[in-house]
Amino acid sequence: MKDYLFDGPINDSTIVSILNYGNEDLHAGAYSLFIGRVRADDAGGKSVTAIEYSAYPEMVASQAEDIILSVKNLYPDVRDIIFLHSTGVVKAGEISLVIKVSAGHRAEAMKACSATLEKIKEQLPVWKKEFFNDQSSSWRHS
């Protein structure tokens, strides 16, 4: 699984595919899963209704590989890391990010999943435009 971007909100069948991916690895004793969704945050008296995610796919692919390699170097017990990040419009309450980490043991899987999330937030070239209930919008880096 080498796709890192998903058009629109990530649906249930895609999450099930991620859950089933790599299950033939009998040395993976633990999976850690993160599912992120768009929150209806309050921003100065208005609330977020949706986020439009934009990305440069070639840069995302390169950066994603770097993120995965750096996390695997930090946590050598990790067997695999996969993730999908939405592009396009995702409404409040819909899923925009899924991360699955497999490792030999649970502690490494959980730590690596958290590290992957932080690195995605810091390094992945994905930008977001938040839309608010007053019809205004604002750009932010993911």
Given for the second form:
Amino acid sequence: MKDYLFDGPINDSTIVSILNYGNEDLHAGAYSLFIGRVRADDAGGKSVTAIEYSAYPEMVASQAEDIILSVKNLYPDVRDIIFLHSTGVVKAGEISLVIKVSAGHRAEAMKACSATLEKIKEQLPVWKKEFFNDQSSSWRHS
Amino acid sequence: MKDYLFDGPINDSTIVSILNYGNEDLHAGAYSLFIGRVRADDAGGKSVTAIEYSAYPEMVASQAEDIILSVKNLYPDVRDIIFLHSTGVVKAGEISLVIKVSAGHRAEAMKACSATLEKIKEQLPVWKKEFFNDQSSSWRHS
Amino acid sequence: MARILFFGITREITGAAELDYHASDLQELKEALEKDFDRLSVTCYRFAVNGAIRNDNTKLQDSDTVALLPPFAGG
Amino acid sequence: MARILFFGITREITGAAELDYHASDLQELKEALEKDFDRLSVTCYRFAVNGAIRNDNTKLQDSDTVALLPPFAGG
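What does the same protein look like in the form predicted together with the partner chain, given that the last one was the form predicted alone?
Up next: the whole complex, starting with the chain shown before.
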């Protein structure tokens, strides 16, 4: 799995392939998954209906490899890290991010999943524009 | 989803229904999942081939409700918690536990998922017997 | 007679999923069980009465369901 | 001419995914861009050169690919 970007909302069958990726590793006793969904946030009387994500694909690939390597260095019990981030329009309730960390044991799996998510937010060149139910839109930092 | 026990290894389609359970909640921006697998642990020259789980079902139900309630009280951003633990034989590499916590935001989802797992280990009346590749077996505490 | 349920290694020791015993409290039940199944006396377990963990001086009634719970090992 | 890529709000401001500019360093490029698209001067962004984030005194060659990166907002 060398792709980090996925066109549109991430569907069930893609999540199942992420789940099963690497499951021949019989020493990975713990999987920690984070799944991010577009939230119908309320903001000043209007609510988010969708987010359009865009990315700088070449830089996503190099930053993703850097993120994965640095989390593996922090948590040596980790056996594998994969993630997928949407680009394009993802509606409220749909999934825009999936991270899976496999590790020998539960504590490292969960800590490494959390660290991967924080690094994705800091380092992955992805942008989002929120669309609201009054047809307005705005670029969102964070 | 009022069941907490599942007969045998937890399969993909069950994980997909856990994943999709409650997805009409558009304010749940973060799902944290923990997936526990039977590990082919090495112990003194032999390795684990399977674990047989047994449980006290009536007490599992009451303890599970207690666990979920206490984690929701600790993390008010949590919107829902569900989990499923195997009973019966689960082979190395197969899945014996799935926890899903949905929350508004990522940090509470992940902390609550970790807290749920710790409470399951402490409070859920489940037992395991390990089977090894030399045909021996032993009851395992923890 | 109270209904006694055995779980984990205690079921393996007694060879039964459940048995009936008469006892006025958990301490008396414990002594009766360990007399019948001496491996229980070197086994670590707690009692639950009607699904709630209880200490040894808990009184028993014939309508109670008592469970022998070795250390939990889920997850 | 270096190849300049625009992302996020900077793409909306310039109306282009990419443009060509000649500049000896990032500071000179920044001034040229903000002259052509004045909303850029009130927009928060960093530069990447060939995929790595660089500060404004970084020298440019015509073979370089420069990207304007508003604050990341993934996850």
